[in-house]
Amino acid sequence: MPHIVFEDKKEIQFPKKVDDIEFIFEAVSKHESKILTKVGELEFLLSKKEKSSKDGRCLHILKSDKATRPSKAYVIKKALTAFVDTYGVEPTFSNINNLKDYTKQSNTYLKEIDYFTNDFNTTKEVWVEIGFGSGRHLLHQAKKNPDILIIGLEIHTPSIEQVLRQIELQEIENVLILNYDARLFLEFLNSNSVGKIFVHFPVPWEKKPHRRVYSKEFVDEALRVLALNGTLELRSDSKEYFDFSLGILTDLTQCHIEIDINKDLEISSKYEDRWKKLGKNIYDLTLTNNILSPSSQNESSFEFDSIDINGLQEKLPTKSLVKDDYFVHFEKLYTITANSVLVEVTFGSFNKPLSKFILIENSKARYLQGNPLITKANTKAHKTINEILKND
């Protein structure tokens, strides 16, 4: 992680701008502060913390704040280099000497979640594979069905890199890859827009069942996005996971359920091949959707009411506010001026918590780095945050 350590000998003034780099303000809390920084149009925070010194000097470590960290280390190094030059500090340690930009050309098939919330649009039928692993099944389906757009979700980086290489080598053009939590992804797809959802050999999580992909909420979202006669396919070697999933589907009336054991598919994974050689059973649970769902209405402006920062610290709850399907936890309040503060808050889904900073200036508030993704959990959490912060 790029950072510097320097002796804090003089007061640092804000704002200051040099070329395309701007240091806008310093928000201060006990033993720590956040410096709002812009490199071009990119906005993020630098974190300045006190560091103990054997000789009694007042040392600080300066690095990028984790929640707002830019994806490119080059940008962080550029900001830290500008900070040293602008304020004339003398680092006692630095690992920012190499300022080469190693930015790689973006991969056409690897997408960020923002793409699906803002830009995704297709006239093709969509299939979704959750946890594609080595990619055997994903690539097979893509080559066999060139007119289908297949979205593959995976959180294991080596698996993603391996499949992206195969997509290029095999010249496959109908696949999009995403590193994101599948339990939340379906919220971003339109109702009745998906033909098939594959969940093959998910992690069973015997000791942590709350982490399983399969849940009542997941199945409800799957039924919403599935087209009429669309299918949700679970394939697992775990009898416990199979029974657990079947229990979730038992009371559903808007779908047909089919059960198979040791069914042979056209393609199988190395994982499946290994279990078959050992004589282990493979369970299939296929749900076929029988209804059309209304369009999703999950929208939010993420606006704030007027906020009085006087006494705001005392208003913030010291414990997490935990609801059935979301939570809110206020982390820390940083002071900027008499009329402005920075509030750090973690909120949203239990499966994928979101850490954001709220900048409040002259009673007006906004989320740094833009609004949260529009999910059900984030929308509900924001309403709770606004109720706590707003003027009575």
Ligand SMILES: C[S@@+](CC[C@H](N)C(=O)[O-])C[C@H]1O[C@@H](n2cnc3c(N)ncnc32)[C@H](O)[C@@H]1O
Second form
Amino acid sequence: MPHIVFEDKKEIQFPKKVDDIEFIFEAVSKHESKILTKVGELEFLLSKKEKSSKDGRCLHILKSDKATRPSKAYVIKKALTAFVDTYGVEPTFSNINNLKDYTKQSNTYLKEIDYFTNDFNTTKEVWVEIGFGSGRHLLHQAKKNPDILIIGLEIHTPSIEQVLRQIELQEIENVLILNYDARLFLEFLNSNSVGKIFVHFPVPWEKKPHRRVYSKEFVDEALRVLALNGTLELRSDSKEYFDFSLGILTDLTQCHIEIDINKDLEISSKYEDRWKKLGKNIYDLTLTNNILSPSSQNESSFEFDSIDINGLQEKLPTKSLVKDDYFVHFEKLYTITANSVLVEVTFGSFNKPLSKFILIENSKARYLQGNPLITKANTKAHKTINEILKND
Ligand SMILES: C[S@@+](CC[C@H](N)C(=O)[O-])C[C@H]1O[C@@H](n2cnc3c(N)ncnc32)[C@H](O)[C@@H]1O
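Given the form predicted alone, state the structure of the form predicted in complex with this ligand.
Let us now look at the entire complex, which starts with that chain.
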């Protein structure tokens, strides 16, 4: 991680702008501050923390703040270099000189979640594969069904890189890959828009069942996005996972369930080969959707009411607010001026908590780096945050 260590000898003034780099303000809390920085159009925070030194000097470490960190290390290097030049600080340590202007090559088939919230639009039938691992099944289905668009979800980066290489080598064009938690992804798809969802050999999480892909909420979302006669297909070697999933499905009325043991598929995955060699049973649980779902109401407002920052610190709950399907935790308040503060807050879904900064200036508030993704959990959490922050 690019960072510098320097002795804080002189007062540092804000704002300062040099070329396309701007240091806008410093927001201060105990032992730590955040510097709002802009490189071109990109807005992020630099984090400045006290660092103990053996000879009693007042040293500070300056690096990119984790929650707002730009994806390209080069941008952080540029900001740190400009900080050194602009304020004339003399680093006692720096690891920014050997960073190259490396901008990761974009890949047509690798998408960010924003693509699915803003731009995703297709006339093709969509299938989704969750946790594709080595990608054998995903690639097989994509080649066999060129008219289908297959979205592959995975959270293991080496598997994603390996499958992206195969997509290129095999010249497959009907696949989109996303590094995102499958438990939360279906929320971004339109109702009745998916033909098949494959969940093959999900991690059984025997000791932590709450981490399983299958849950009542997941199955409800799957039923909403599945088209009429669309299927949700579980294949697993874990009898416990199979029983657990069956337990969720048997309460449902709008679908048909089919169970198989040791069914042969056209393609066998790495995991399947391993379990077959060990002579283990393989269970299939297929749910077919029988109803049309109403379109999802994912409209959301992330606006804030007017906020009085006087006494705000005392108003912020010190404990996490935990509800059934979301939480809010106020981390820290940073002071900028008499009229402005920065509030660090973690919130949203338990499976994918979001860390954001809220900038409040002259009673008006906004999320730094834009609004949160529109999800049910984020929308509910925002309402709670606004209720706490707003004027009584
Ligand atoms: C046991 S492997 C099975 C891989 C592949 N489906 C197969 O049959 O060989 C489970 C895969 O699911 C991925 N995974 C686990 N939890 C996930 C989640 N919440 N969202 C997306 N992928 C997940 C893991 O990274 C892993 O690659």
